[in-house]
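There is one chain below, alone, in C-alpha cells, taken in the form predicted on its own.
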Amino acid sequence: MLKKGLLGQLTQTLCCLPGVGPKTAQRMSFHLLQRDRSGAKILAETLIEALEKIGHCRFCRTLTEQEICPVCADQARDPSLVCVVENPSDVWIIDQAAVFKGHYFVLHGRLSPLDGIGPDELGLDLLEDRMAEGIIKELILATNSTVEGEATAYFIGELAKKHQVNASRIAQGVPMGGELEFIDSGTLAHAFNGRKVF
C-alpha cells in the first residue's frame, strides 16, 4: 500500500475509524478523491465543525451542541428515572426504541482498573451529586454484559443504595426471534436467571 505523500497520509488517517483496516481505508481514499471530491469536502468541513461545536451535556454527559442536550431539556421526560449507559451511541439506540421516557447518564466507558479507568474517569461524582439532590428515584443500569460492564453496574448499584435510590438492571438473554440452538451458554444462563412470571 502507498505510504508516502498526502494520499498515504489520508489512507492511514482513515484507519483510525473502528472496523476500517488498511484496504478499506485505501478504497475510501480513492473513492473520495476519484469519484466524490465534493462529498469529501463536505465530510471534511462537517467533521471540523463537529469537533469545534459538539461537547458534553452538563447533566447527562452525552454529545450535544448545546450546554444541555435535547433529552435533558425535554420537559415531557421524567427526570426521576435515569438510564446509565456506557457510551453516547447507547443513548441513540435506546431512544430509537422509543420505550424509555426518562433521562440518561453517560459514563464514557466502564470501570477497568488495568486501564486506569476508575470512578473519577466515569464522572460518578456528578452522578452521585444528582442522586444526592433527591430528584432521581430509580437508576436503570444499561451497561454492557461484559465483566467490566457488570462490575460497573454493581458499583453504581451500591452508590444508589447509599442515596436510597432504586437500581435495576436491564434484562439480558434470548433476543426476540432468537433460536435456542444458536444462543451461547452465558446468555442462556442470564435468560434463566432473569426470567419473569408469564
Contents of the next structure:
Number of protein chains: 2
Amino acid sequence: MLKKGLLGQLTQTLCCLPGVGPKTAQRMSFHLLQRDRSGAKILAETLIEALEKIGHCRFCRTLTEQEICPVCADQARDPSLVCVVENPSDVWIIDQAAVFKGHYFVLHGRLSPLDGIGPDELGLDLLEDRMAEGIIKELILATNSTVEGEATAYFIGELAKKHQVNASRIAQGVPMGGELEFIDSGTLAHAFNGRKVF
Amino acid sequence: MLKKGLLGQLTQTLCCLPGVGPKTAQRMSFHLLQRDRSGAKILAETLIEALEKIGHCRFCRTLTEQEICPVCADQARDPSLVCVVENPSDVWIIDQAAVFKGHYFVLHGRLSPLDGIGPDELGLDLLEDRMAEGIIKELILATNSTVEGEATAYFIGELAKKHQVNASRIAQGVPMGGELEFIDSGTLAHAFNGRKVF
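For comparison with the form predicted on its own, produce the structure of the form predicted in complex with a further copy of the same chain.
Below, the chain from earlier opens the complete complex, with every other chain and molecule after it.
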C-alpha cells in the first residue's frame, strides 16, 4: 500500500496516531500537502513546542506546561481531598462534571506486574510521602472499573490504611439514562449490592 | 470542550486533519504526549521535511520530492498516452491497478467557477502546451464520476479536439462484484447505454 519516499514516510509516521491506519494516514498526508500546508506547518510547530514544554506537575503528575498545574495552584481547592486517577484525561473529565473541588493525583497507568509496572512507576512513593506529611485526609480512588483498575485501587487503599488516611472508591452501578435491558450482569450485580434506602 | 494552554492548542491544530474532531484530537494529544513522545517527534520532523521538500512534478503536477516524478522519469512508460486525474491519490490508485502504462496529468481539483477554479488553476495551459507540441496522442479522462468531474472531462475533451488529440473517457457501469439490487439508477442507466456485444 505504502510508496517509498518522503510521502510514504509521512504516511507511515502518521500511523503512530491512535486509530489511524495506513489508508487514513495516506488520506491525511495528501490532505496536508495538497490543501492545508499552513495548517500542517502550525501542527508540526505546535507539536514540537508541546513536546518541549509540556511536562508533569510536581504535585499531581498531570500533564502541564507549568511546574505546578492550574488545579494544584488553585487556592480555592481543598488539598486535603485527593482524587486518584489513571490518566490526565480523567482529570479533565472529572473537572467537567464539576462535582469535585479537591486535588488530583495522576498515576499514568495502573498496576500491571506482567508489564513491569509496579508502585514506583505509578509514583505511589510520592503519594505515600504526601500522606505521611498529614495533609491528605481522604483519598477518592477513581481508577477505571477494570480488573487492573480495581487491583490498583485496592493497593492504594491498603497504603492509605497504613497512613491512617480514609480511602473511598467511586460508586459502581447503572449509568444515568441506562436501560436495564442493555446493562451487563457485572454492573447489575454491583448495582444490587450497592443499593441505597430510597 | 477544549482547555486553554499548549495542550488545548495542540488539540485544536490536530483538528486540521481530515476526519478528526475535537474528541479524537484530544485523545491524540494525550496519546502523543503520554505514550509516544518519540513517535510524535518523528512525526513533527517528517511533516516539516515533507512540507519543505515535496512539491509538484514539472510535467504531470503530481506530488513529488523530485523535480520530475518517478512516473514521468520512467523510460518504460509511454509519453504519448496521458491519463488526466483530479488528485495525486488517483495516480496511486490507478498505478496499483496496473492497467495503465502511460503518463499522468494531475489537475489538483475540478472546474468549479463558483469557487473561482478555472482552467488556469487546473494547469490546463500546461496540458495545452504539451498537446500543441504533438507528443500526446491520446488523453484518457479519468476525472471523478461527479457533475463537476464530468464537466471538467467535457472541457478537456473540447481542448483535445482543438489540438487533434484523441480523448476518451473511462467506462461507467456496474462495479465488479456489484449486485444489481444495490446499484443506483444513474449507474444502471450508464451500464445499459454502454452495453457491449457479448
